[in-house]
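Read the single chain below, which is given as structure tokens and is the form predicted on its own.
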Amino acid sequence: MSQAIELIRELSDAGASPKATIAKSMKETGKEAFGCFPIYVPEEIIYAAGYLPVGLWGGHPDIKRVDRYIQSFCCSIMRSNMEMGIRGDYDFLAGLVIPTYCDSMKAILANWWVAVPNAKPIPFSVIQNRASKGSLDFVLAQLATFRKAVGELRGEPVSDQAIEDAFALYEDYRAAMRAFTKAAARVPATITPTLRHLIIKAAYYIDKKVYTEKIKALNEALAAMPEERTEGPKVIVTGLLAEPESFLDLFTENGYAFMGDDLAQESRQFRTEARKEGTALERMAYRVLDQRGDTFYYEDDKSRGTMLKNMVKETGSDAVVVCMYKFCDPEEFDYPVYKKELDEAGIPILYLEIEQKMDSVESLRTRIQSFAEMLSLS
């Protein structure tokens, strides 16, 4: 139990303090940091080149300069990242990558060159039609282009063996994270919604080899603990992300147990296991093609509703909590589709509109508390 508490404290503190954690990781590994914009980028190539990939998921800066470049209705992650880039917060990065998952990210990429002269990005084109005959070739071509650009930045090509080794490490990390989400669901009183989020988030700021060793140790410690119960609802959480911590604290206060998640910042990063055949680059490409139920990858027959229903059934959850990130168009477009399916299945939904920077979460407190009371009476 003491080992579990120590690891929980260490990893949650790391997730809560990105700047300090990145600085510590750079010092311990001797690596330069390479920034990764959301949602998904080929981190394995960055890692193989000898860099420390770090997640750039916004923050809480005072917005003063960004309105000159992007609209006020862009999501707050992109606005925060742009603001921090303009004021020089990312100047320490050796490089960064900006993928093109939505219109806001395309606007960021186009304006970054002008607004942030000291931190030039490498673009990464994102496929949407993943069912055509040329889909695999397109993704492989983008990976090759990105590999070349990272190698040129590094000053030497990124070798095949380095990519193979990095991919194996990342697959090990992803397997450990899938195990962690299951272990956390067994002990929801120990791994509260807030702690669960911070532990997962810490992976964006720590060298993956170091982090994977720690999360494996935590998994073992949690497995040795007796199963726990809470008085509140058992839920599946879906959306772009669930922040800030003060928002998650409301669920902890009301005894909620997060039995699983469909969050882009969390389980969507590691839930898809790679195929066994092919080179590392081919397996990376297939992971893109095989990802399902994800609003940021187009699907003719949207499978997110079915996936959420299955998650509720498999985990014995009571409801789905929708963390609707304000001004996230892809997530907003998906909601009516999976809401209809959940309604037809009789699965309760708590819809909450959030932003990364909220002056107060008090307006959400009553809704979260009332939803818990409603479920207890049903």
Contents of the next structure:
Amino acid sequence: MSQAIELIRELSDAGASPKATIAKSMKETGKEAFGCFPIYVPEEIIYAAGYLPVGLWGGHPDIKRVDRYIQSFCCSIMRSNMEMGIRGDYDFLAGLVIPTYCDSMKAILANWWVAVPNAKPIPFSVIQNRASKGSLDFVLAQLATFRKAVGELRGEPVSDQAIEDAFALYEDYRAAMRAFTKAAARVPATITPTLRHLIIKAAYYIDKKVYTEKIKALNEALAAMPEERTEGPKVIVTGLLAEPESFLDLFTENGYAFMGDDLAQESRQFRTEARKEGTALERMAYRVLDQRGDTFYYEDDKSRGTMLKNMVKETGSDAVVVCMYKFCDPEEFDYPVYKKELDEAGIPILYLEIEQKMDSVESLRTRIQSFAEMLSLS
Amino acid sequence: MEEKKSSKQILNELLAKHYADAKNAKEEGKPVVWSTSIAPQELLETMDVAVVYPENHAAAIGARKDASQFIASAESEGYSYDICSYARVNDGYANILYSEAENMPKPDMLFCCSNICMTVIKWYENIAKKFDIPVIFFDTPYSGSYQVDPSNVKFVEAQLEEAVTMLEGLTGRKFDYDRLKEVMQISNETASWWKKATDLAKNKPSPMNGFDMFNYMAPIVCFRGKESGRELFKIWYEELQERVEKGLGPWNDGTEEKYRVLWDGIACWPYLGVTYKVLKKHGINVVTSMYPESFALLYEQHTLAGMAEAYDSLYVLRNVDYAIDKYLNLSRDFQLDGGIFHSNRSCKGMAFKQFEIQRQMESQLGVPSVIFDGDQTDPSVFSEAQYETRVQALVEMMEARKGARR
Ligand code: SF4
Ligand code: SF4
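Previous: the form predicted on its own; requested now: the form predicted together with its partner chain:
Once more the chain from above appears, this time first in line as the rest of the complex follows.
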């Protein structure tokens, strides 16, 4: 128990202060940091090259400079990232990758070259049609291009063996994360919504090897604890991300238990297990091709609604909480579709519009509270 | 003797026929396809499949100021106000299937090419789910470089091959590659006439009223692969050429072309009249935009590989240097006095590059410009007062520049 508490504190603190955690990780590992824009990038290659991959998921800077480049109807992650880029917050990074999951990201990539001239981002072109006979080759070609660019930056090519090792480590990490989300659902009073998020987020700032050991230890410690219940509803959370912490605190205060998530920043990163056969690069490519129910990849049967229904059923949840990230087109497009499917299945939905920088989450407090009350009556 | 029809008349007739043909096909039990605007229509034309274009359709609805009911329908399903209004209008239309403007029959298949934006990917995915129909999807990935990445082109080519198979399945007929060659030939020629016609605006004064170009955008999308389209654009070209020879400017009422500007972004369809009149009042003529090039889809090789390359080469798929070069070239070639940038709330991909493009045009060539808020179909964004003030400011900047040169 005390070990669990210790690890929870350590990891959640790490997740709560990205800057300090990155600095600490760099110092401890002696590695240079490499920035990774959302949503998914081939982190294994970056790791294999000897860098410390770190996630760049926005923040809350005062917006001053970005208005010279991007209008206000852009999502706040990209506006924040750009602001921090221009401000010099990312100058310490040895490299930076910006993928192309949406029109806003493509535009950010274009602007980055002029707005932050000393940081040359490596673009990563994302596949959307994953069902073509050309899909695998295309992803492999993108991985090869990326590998080459990272190798050039590093001054030496990234070896096959290093990629194999990094991939094995990442698969181990991902398995541990899947286990963690299950373990957390068993003890929702200990792993509150806020802590759950911070612990998962910490992985973006800590060396994966170090982090994986810790999360495995935490999983073990949690397994030794008796099962817990909270008085609030059991829910599945879906969306791009669930932040800021003050927003999650509202769930914690109202006794919500997060039984599982379909968040891009959380489970979508690790829910798909790699195939067993093939080289590390092939297995990386297949992970992309095999990811289901994810708005950031085109899918002709659009299985997200079905997936959410199944998640609710399997975890015995009462409802789905939608964290709709303002101006995120892909997420906004999915909502009407899965909403209809959840409505038809009689699954209640709590729809909340969020931004990373929310001056006040108070307006959401009542909604989160009354949703819990409503569910307790039904 | 029958009087020769003007290209305008032909255009209107062709558009009426376009929607009627789709309706007839549906009634005869033949498949109808909904397609994005710059998709490999050559394949559909080769298979003689009826096709309609939701973007054009939404624009027509917007121009009739009729978008609100469709937008409301989409929003009642949970569509956000932040989503591209073409997609919202089309989703609403998919629910209602009737408009006072034009009508598209319910689709049997979708045709989606992501070379214009990534928004269409989600949009078409949703429509496919709504109607439970298949999509032929051409994923044209972004090349983060000036030149197009060959591995992207290979990928697009593979998808074109698969599309052929899917179309054979849909129609129960064999794909005729000889016919494809013909269609490609026609498409290339139509695109060339379109380009030649829009290039005539390089003349001073321009023989073309730029808002007219907006009217010809529907036919270049709908009829690029058809002989009727080739004929239309040839006639349009000849009409404009005749005006050039006679020294005629854009307007027939004696208004002089005082300023030549680039219009960036899609038109503000619900306010087409207003946006036009304010410009004309000041003698401002729109002489170009990025559309002439985007629709001028030309391929050197008349093969699937050639097509793949052409469809994957749009400027939005390349890096910012490429886009900036294009704008600078337009500025020089069309002797621009200024630019009007439509900060289109619907079109994030285009909008989020405008500030930098404005700066580059100004700093590299001294071409001033203004930006105004609007939306291509949603009538709730545009403000006439703001637009007027911005245009007024542009006039002053352009005057100052002319003064400095004199
Ligand atoms: S719109 Fe969504 S996917 Fe695109 S950059 Fe913003 S948050 Fe990410
Ligand atoms: S308006 Fe822009 S976002 Fe909408 S479909 Fe056209 S290109 Fe895409």
